[in-house]
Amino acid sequence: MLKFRISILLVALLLSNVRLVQASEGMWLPLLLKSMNEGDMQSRGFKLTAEDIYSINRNSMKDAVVHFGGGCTGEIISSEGLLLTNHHCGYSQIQSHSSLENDYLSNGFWAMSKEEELPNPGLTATFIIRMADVTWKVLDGVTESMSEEERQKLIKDNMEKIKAQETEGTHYDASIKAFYYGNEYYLFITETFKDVRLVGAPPSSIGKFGFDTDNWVWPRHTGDFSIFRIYANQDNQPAEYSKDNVPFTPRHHFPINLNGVEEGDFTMVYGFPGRTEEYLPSYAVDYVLNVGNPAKIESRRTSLSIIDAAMRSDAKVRIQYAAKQSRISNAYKKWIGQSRGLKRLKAIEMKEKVEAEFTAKVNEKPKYKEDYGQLLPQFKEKYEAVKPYSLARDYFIEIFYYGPEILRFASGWNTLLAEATKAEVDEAKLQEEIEKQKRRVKGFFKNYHQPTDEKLFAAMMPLYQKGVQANLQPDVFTNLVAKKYGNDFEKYGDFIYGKTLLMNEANLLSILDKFSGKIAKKMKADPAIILTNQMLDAYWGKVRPTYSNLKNDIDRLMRTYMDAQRILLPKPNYYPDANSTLRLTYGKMEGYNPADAVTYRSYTTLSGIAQKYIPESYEFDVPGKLLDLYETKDYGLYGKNGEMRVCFIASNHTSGGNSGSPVIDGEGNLIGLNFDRTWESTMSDIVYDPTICRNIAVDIRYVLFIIDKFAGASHLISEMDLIHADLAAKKEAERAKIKAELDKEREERLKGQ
């Protein structure tokens, strides 16, 4: 039965590829453009080749993209491993060097020198070195009447010799990811750098310029951009932080435009978009839009308004929680723009669309009846018995990992508590947790303001005890809080972090100098620690079991769904979803209308960061000297008739992860940085719609202004390859000439024939 669907599945997509892809929707893998999506991108202004943009035989543009810290993207932009990325993916590395004697969050920080520049212990650059299809190595021995269990164990077996046998000799990394659900599956060989040292900021003025108000909105005028460089050891590899560390040498980097891009030019993204779901049944929709989505929101406009007020009231804990708020405020005003977008699109009804002509598809045959005729019964049964399970996990989530600090702080005791109360102790080991602790300690308090911590207790644990099924929360809210407290929150926070040992840096480093069991069984009863593993227990032991079972179930439904619509429904465009692998995008620089008379233009420009200026504003205040230069139109290379191009918005398709991409022009040469999407595009990790999906970038001649007009760090500049005017205009002349040497050459040789 699976090579009969293989190879059905094979003639579809053959079938499917006939017809070219109508829209810029799709994130691409770099390893099948030659033979999915070079014609369509020639066609609309791509110049170069596939082999220019992935290739194992020779350095491409890959060679040049890099997975930044797990999360972001990046882009070499010079021979000496200069590395761009976003000034919100290099965040907490700014806030980590960050004082309030040496705030460069506040304003900006430039290494004049290479040995000025800062290490960041902890932050990686992983670059692709190649990819391949190992679909039939991983599934080698699977079989129909296997149980789920023994699939994947087979799998996960199957894909460790291959990870071992495509290693073996060398120093680079391997990974194995699943696309389509368990359908298909690719090998990613990747060389991780450790290295990486911070080389300049712009100040959160212009980095941040509009913080909150703006982000996931256009017009955008924000400088979302910092660099870093990599470093090697003397043989250009990989290697931990060392003073004797060279340059890293690229095999690729990018050459950057200054002749900008106008409406209608071909545009390309290239970096590691984290997660969509674009394929998923309208139940799944239904859960995101109507009970997921307003339990998170909730929970982040209640600690970002705590944070908020902080913030504002406090330069320390500006600083102190500058990243925290980032991180928090993000997701939050996404998750808003995206509700907004999928009631927009309708898209629960247009998901029961696709699902009537699935059965109808379905019904004609009776093989394929057998096969998926319970689909969709099963969807809707699974998705309404885990929908109680997966809302505690998200109230989880929110609360532990984005709610009041005690909470993780605590959880980290664990490890140490447990090695000293062993009945026989490893005395090594348990003096190797202290000094880990100790550590941890400094680090947790250099970031930590109680007071906030305390009010983000009282304000949040009523949400999580609210939104979860009584059964599935911690057993001490019956024992202790409804019943000593009254489901009095506050009250209860001044209980836990009155009694806490947890709350005193220097107490708890004495502790830590004279620990023993006796201690460690003292702090077992903290108040706090107690509250946290009891939530850790009701989590793992009540949620966890049966989250993941019921997920399961539903992975292994969408696994032959996916490979069920592939089949029934073939078209071009069934791109895989992201799953933070390298892919590409492409499609042009285009405003849009977002609504009802209203128009959006593709470029801003400097003067509407003069026209937005408030001073002393939090989010609008703009440096003296970038109002210096606006008032003298001083740009040098980097304006462009009087005026000083900010951002663009673009039609290619991405998603968090692209924060940092490279935004490519038709001829390989980097014209901006991408750091956002537009509010109505946010839903486009479920459902995408080409007339108002918008990535945003920073232009990357404002980068350069920024680095060299206002920082003055031309010295940077001076590292990169700059394609001017009259340089481009001399290749679009001999391009004309080769072109039509080759047509006289053709034209003769019909002739001759």
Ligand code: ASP
The other form holds:
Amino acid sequence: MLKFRISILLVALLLSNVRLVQASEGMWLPLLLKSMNEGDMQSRGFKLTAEDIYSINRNSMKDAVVHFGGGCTGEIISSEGLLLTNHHCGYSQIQSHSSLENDYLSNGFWAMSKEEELPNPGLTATFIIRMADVTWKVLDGVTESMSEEERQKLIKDNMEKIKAQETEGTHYDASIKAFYYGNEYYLFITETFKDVRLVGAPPSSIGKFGFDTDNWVWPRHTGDFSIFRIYANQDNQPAEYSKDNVPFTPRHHFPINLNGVEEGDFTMVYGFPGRTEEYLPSYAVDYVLNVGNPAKIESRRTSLSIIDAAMRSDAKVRIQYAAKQSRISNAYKKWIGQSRGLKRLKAIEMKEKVEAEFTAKVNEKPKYKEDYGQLLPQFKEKYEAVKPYSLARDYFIEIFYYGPEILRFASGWNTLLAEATKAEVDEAKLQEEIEKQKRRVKGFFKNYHQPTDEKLFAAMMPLYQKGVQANLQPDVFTNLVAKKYGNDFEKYGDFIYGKTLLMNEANLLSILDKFSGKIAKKMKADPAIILTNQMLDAYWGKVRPTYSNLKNDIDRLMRTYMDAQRILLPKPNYYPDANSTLRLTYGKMEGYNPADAVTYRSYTTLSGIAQKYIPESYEFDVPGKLLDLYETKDYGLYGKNGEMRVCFIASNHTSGGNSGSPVIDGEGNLIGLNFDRTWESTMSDIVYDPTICRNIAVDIRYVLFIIDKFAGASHLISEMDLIHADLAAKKEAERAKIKAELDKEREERLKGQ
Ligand code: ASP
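So that was the form predicted on its own. Now I'd like the form predicted together with the ligand, please.
What follows is the entire complex, opening with the chain shown before.
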């Protein structure tokens, strides 16, 4: 018997070892690294300890990683608060400082002194001070017999109490997030800086090189980085922007490894991945693949064809729509790749296999049957029921938030109009709203091109009408648009854009100067405002309630299913889905085989940029200076063997939100800046395949080469801690020289005695 036990143990160990050797899947919670991953990481080439990555007792790498702007990651690379993130993460800031005269998108921007660094109202950088498992406290008082509403209410109350207790008397914030679909809860104590200034950005021909064609694609040659600096008050604490603020002194900043990284080297990525859904049932994947993605892809294809054409034909529109275009096209291309990947992996069948295994386990014991026997049939029923509502929601989001901007702009008037037409008007509040609205109007028209918007309206509204089930549509579609305009949205658009007051900036500003209840009443009858409110009413009245109810049911099932999977289908180290919290993922620099007979090397070089170069091309033009540096091979410390590395790929399990994350070597030094995944990896938010999933990083040497040799901003390099064999040798030689001089002096002194 003992022998049998031992051999089971051995097999289990062997199996887990196989997994240890192969798997790079997983986004791990930093505070659990010690117990879950440290040994595995060290066996793969990690030279430090979990405590060096995350510690609450001393400075650690977490003190150099920030949530940048709430959606990306950034890392601190100098003792003076210098922050590195992606060009695409700083894109809207770079764009907001750009104009036809100062086109930083096209030409780049470099502050040559701290005085030239540009403030960015609203931009934040958030550090994690500590995190803790608070599951028991959050679930305190929760019972099985509670309704979902009661449960959620109690959880919310508990959370508020914990957050208040944990931040009392500090300038920190707290958030609590659900993990494993509400089976566990973690607390995050954070410190958010609000004065984050733009320091440098390469021209888009470097920072966005390859544009949409290369986005999500390997081999890649994009210098996707931008540099900011965090400012603090005199006490080194967060403060609103002020001229008196000073550069922030971080608790830790990353040393930079200029010796470089090679195939097979250990790599890890530390950042804030946004959202993954690795444990979904097959029905959910079926929705993504066969319903949601096709609708969203069609919608974005439609808008991009219009925006791209407008940007190509008008230089001003190119700047105005640059950030919007990027936002739309990034997800568009990702969804196409994701659908391909899901098909290629036969993801639905994969999930069905898991479900078959699960069902077999459930059937083993009556107790399991009782607890989990109904899970999968209920999933099936709920997913079927929610389908039209999910689709209507997808269309609503696509049209309302990524479609014709007149809709969002019109909806932004509602608060003011309501305030101005109240029975008892609060004058102070009204004045505040009027001022807010003036700022909105100016901001809106800065980046607005009406002819483009009209085209978007005419092309995208029919998609909504065609895609959304008739009883979930706004009444105006079924009445006015169908009856009066014969469902011709171009004609209907002519009416809306022609009649609305909202398209004339000067007029709106003068209306706001003399705003009154009477004007507000008139504006409430504006056709654009009526349309937008009908769309909002249809969504909030007809779609959202049923969607939310069914979604709550699904979430509840998911909570049980997640728990049940962990019990019935044990595998080493289930990791929680990404939820915009700090995670570490590790793997190694490695190439892959994307298709039969195709092998990808794990890094690219500057010669690839020269090969892709197409003069005057929107996507593949290259700055003359970069070509000169390539010709003369003037790479300084940043090149190796006459080569300038540009990007590399590694098997690190990343997601959106990991954009801008540090890629770190086994000794805790920065070797790259994560910015993307390969085309074949885009399904990794739903199913991860270690053989082909790769993240893409800019090699840190290319980043520094551009800052130093291309932009001449070497004052920034002097702030950083560089690790390089030549520098080390130079330092060693200097040290030896000083020692020799001292020895000589001593000898002479002795002689003289
Ligand atoms: N480039 C990606 C993004 O920002 C990063 C990723 O998803 O891997 O969406």
